[in-house]
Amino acid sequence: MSENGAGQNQHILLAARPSGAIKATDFEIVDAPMPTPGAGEILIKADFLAVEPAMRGWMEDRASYVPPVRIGEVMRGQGTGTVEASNHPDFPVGTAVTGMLGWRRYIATDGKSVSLRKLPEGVSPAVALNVLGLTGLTAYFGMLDLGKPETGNTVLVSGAAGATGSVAGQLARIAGARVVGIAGGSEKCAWLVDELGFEAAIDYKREDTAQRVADLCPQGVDIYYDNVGGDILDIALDNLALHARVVLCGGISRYNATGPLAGPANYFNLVYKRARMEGFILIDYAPRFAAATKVLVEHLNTGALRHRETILEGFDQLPKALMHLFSGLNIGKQLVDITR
């Protein structure tokens, strides 16, 4: 295997199903033949690849909203790239694109199988994979369709300094809500308040989270956007306002668990508060992606919506980048630049 894969194709395959925390040995980097585009296909050279918490679930052999990645198969993932050869009239050479390219340097595709889209003019790969990517769209539909924030609402967001939580909280702020974020570490909390416009942030690593939620949300939480699950979900359920909405987006606290999973202890507060708790899957909103992207671009252009990326360099850094998500080392979107 070559050191850096420059000028050739490489794949990262799923080598083992993780037990507990993801390990580097769960993946294998292999050299691969350079693909040749057939009729109606294009050759894409990837430049940035994204990692998502959902990948942990894709690595497990269990029923889900998408089939699991098979052992020996290229790891599934979203990326951006440039068309280097084309037999497709809609994607001429030089077109910047984004889609489910997988963890590989080059891919030949008809575009349909990887949900390929052109990057909007002037949009960088980082923005395309962050605010306009899977996590940004997840934040958009979860917060606006399920949460339905209004002026005067109190919104609590866990995992607030991650790619999804940071966008979800800002969309609530733009809608006129008062937003409190929960994140790990003073740097993340300062970013939420000083740059993203959250009213307050709770450092769950150093503060009494239950007490801080009660102090900062004295009238209760109208919308809780959950990216974490576990104890923090219980705290949020204990502080619901009347007719609250709980949006179940992610559960990063449970992804590496190996034993039985406990359910929320305070779930019956949903009854007392006449509240609603609902989960969702992004792919159900696919027909509305273009309309949502247009709104997100408008917010970016006005400066109302800000973003941040944590970027590692090198194709071989992809497993490490994924592990970063579960150790809290990223702020905003975790990306890998594979142009070098």
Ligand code: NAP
The other form holds:
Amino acid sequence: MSENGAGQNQHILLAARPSGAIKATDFEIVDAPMPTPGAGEILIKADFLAVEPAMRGWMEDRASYVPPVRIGEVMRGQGTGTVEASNHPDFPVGTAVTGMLGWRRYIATDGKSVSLRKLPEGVSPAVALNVLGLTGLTAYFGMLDLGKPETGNTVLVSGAAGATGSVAGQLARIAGARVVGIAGGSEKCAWLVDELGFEAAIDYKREDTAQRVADLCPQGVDIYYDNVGGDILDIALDNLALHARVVLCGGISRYNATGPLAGPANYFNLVYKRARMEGFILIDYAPRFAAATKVLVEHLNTGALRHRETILEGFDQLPKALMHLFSGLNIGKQLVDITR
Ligand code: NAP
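Switch from the form predicted alone to the form predicted in complex with the named molecule and print that structure.
First the chain shown before, then all remaining chains and molecules of the complex.
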């Protein structure tokens, strides 16, 4: 085995179910045999792997929208890679692909079991896993199908400088809305305003978020795109405009909770404002992924949609990358480059 494992197969397994924050010891890195593709299968060498806060839920032993990852099983996750050997007519050697490759360097698969897709021509792994990956598609359906932004709407996005929030906010801006983002730290807030075209950004770690939302959204919030839940959701509910749409995309502030959680105290404002609050799960939109990807590619090509990635290098950095999401160390999409 080479010093860093490159050229050999390695897996990262779930070693323990997390209690509270994820720890490095919740995972185990192991050497694994090089898989051989069978009939109808291909061998993929992964190059970039993505992390998402939802993985914290997949590590728990409870029913959700996907089965939990079992102890000792390879951690589930999206990645990109290249076909190195092929017994599959649709994926010849050299094809760049993306799918749920898992936390491993090499995988032999028929493609179906990992929802394999070819990367569109000219699309980099970073873009494939960011704007055109799970989080970009989530932003697309959550903002456009549930939020339905219109010209002149005021749209508030939390987790705004993360992978999903940054795309969701820009899609609302492209639709003609004025967009206010909530994110942790001045660097993130400056990126939202200076580069992504948000009208304003609130640093929830340093500012009085309730006061700032009230000041920046005097006519109320038409769409609140929620990535975080908790106190920020409550503040948004307190500032709704008539017929507002509250899009429940995620609730990262609750993912590490160990005890009972309080509900949003201000939910009754949904009644006063004749508003709607609705959750969704991306996988339900799978039949529309290709159409959404086409639109996102157009926005990328015109320069209307910008993106950023935070990249750690090294296969063994995957647990750390996942932990980054909970401490807010990522700007845009958190990826891991495992080519070295
Ligand atoms: P991300 O936003 O790129 O990264 C997570 C961000 O959350 C961090 O950068 C951090 O930014 C913020 N954060 C962490 N702890 C927080 C806390 N306690 N309170 C407020 N903010 C906190 O991650 P992502 O992959 O794009 O996911 C964003 C949300 O979308 C997650 O809740 C995820 O579960 C959800 N999601 C839902 C679906 C679906 O189908 N419904 C699909 C994909 C993702 P700050 O520095 O700003 O705190």
